[in-house]
Amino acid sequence: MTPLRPGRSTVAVHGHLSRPRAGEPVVLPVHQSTTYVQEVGGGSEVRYERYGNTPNQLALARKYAALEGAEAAIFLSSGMAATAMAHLAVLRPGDHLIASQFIYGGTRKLFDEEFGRFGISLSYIDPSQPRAWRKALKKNTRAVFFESPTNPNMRVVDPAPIASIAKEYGLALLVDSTFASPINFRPIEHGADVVITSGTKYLNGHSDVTAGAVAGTQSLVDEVVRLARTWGPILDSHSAWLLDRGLKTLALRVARQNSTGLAVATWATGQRKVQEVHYPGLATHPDHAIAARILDGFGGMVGLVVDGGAAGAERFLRRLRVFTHAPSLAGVESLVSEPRLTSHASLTPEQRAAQGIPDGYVRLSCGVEDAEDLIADLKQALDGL
């Protein structure tokens, strides 16, 4: 019989294909039990949830794994988390670290007030002058980090140089890519060694987990399981279940939200009360000819500046009715913040200045609604202007 290759929607829903047996559930049952019986004298590995190897949590984390292209996985109970382990597992006191000045706030704050305790120096540069990267090398320097596409400006980062770089020096190439999502962007293969996403976001899709997950090589899995175990953020296996099932509608789900997204887009670039429109999918993007080039589809993400600075945004999001506002993405409803208040509101003003967030900055995460309604919704707003 000649092997299937699924596409990444059937790997969505099945994970590695198998027969089923007669009998057996066709959908994952939740083993809602911390602890597993062990074996007397020891032998076999002991099953525990903290140790992130109960029945639910490898189940997604091997899905995962196929999506992104990575020989491992492992969920832990936040973005953040995800984050910090990652980093944690590539760098060590004296290390420098390389990242993006285009970052979401929480990670700058990580950066900034945590790593300096553990000995870690920071450079950040600007990730759209390739020669930035090599220009901030040092020799102590192990690791580099980008987030693409960029909270909450849809910048889009050329992997090639960087993955060029880190490759030739020996460096760990870590990446953000929880806009994208593995339906939009895997990074490993455009030269990634560790693939970092907030879970929370499109990969669960329903607003109701709390998740983050780290992918690559096993040796590096492998180095997140030992960090994570001692430090406890794993995933639970509840929340793994429930992560797993927003999993298969995944390819869906982002399918319409790349296409609404882009509907919403268009539209709002020619709205005279919108000073601005920040979406890759638009030839005005700057980052157009490379979102075009390695991503399959531009998101559900899109920011606005509207009229009036902090205090037009303020009118607009009171006017808002389909659209709600709150922290977060990617659900399958529509949401809207101000990353001046969320997201990057650990940034002095200066700081978000010169990431092109100024005050009037809303961000946009387009769900699965009908793209009518979402657009008629932002008119009657941008109405009240």
Ligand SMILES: Cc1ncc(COP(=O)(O)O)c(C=O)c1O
Given for the second form:
Amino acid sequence: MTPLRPGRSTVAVHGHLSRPRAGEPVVLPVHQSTTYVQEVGGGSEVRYERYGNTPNQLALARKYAALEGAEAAIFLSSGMAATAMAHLAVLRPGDHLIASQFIYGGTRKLFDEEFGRFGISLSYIDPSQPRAWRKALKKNTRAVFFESPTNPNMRVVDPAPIASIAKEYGLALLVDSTFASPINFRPIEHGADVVITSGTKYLNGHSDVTAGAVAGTQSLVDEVVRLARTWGPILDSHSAWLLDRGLKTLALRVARQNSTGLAVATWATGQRKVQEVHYPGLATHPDHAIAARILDGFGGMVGLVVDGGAAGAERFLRRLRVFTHAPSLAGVESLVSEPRLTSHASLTPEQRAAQGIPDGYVRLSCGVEDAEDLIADLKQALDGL
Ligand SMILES: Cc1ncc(COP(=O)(O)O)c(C=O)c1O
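Okay, that was the form predicted on its own. Show me the form predicted in complex with this ligand next.
Entire complex below, previous chain first.
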């Protein structure tokens, strides 16, 4: 009997269940064609890759929408394209956006350097203070945005008070859920209108495709599609096929990354040369209670502050053998990066310290290697400090 409501692992593999016919390929082939035969006289839909309506693009979007519990979704050529198109879909010239101050540096740049030209103004607030959202409201506020868990301290934002303010004032609530993936958190279940994800990270999971996705109501996604057709940042069919292949193991990968993240964070907590451990699965994390309530897993991202400041971090990084020093996250291979040189490079050391990111901070993205090997690698690198 076909399950009435397939679980997320099943959806990640199959998308919508259908009865295959004998002789059909088990895997949807990549349709490497930018254009499709059109009926003479204009009776059929125009199928063109930039329109986002090729078989691979449509199958991927439907599957991701089902994983998020959304009516619809669309894949774009990067997470930044998804963030830009999603906001342009809900904001108009003269509108005001309230955003969490703990957001990806690229998103901050987009808001600060590009939104002004559309006459969109911004206020940044501390997302853990529900009263701050209300205080920042203006007559022209049209939307609110936060990211959760945040980079690099893995702060987990409680969506309930923000969703209730958004509802009360008729604002669109947009959430960047990249660090969670739909396996650990589904913003729409918590009142969000729009989910934004960098597909480059957990959705694809193999550090070999750049992509982004927007999920929400059909009308919201229709508007993003309309914008994307004009501005052009659609995900091509080949990349969509690759991303779909990655997505099939999303639930497996994230389950493994959740358990490894917890093992690494727990181990690191007892280490003499580790000054701080940031992981929402630890009782010491400021948002542990919220995380335990709303997340299905604490994730594979762990923040550590090692002894010796910037020089200590550099010595530590040079000794690592299993972790690779590279920006980005969420692939099957474990990566490590320093926020002072990547996402938070534009801030002074003092500004970073005020945000809880002192020099010596290293951000780990746990892959799917053996947890014991990752811990052994971290241990031998710490021993060299
Ligand atoms: C939380 C978050 N959102 C969005 C992005 C942008 O994604 P992309 O690099 O795919 O454009 C990133 C990239 O690191 C990110 O960490």
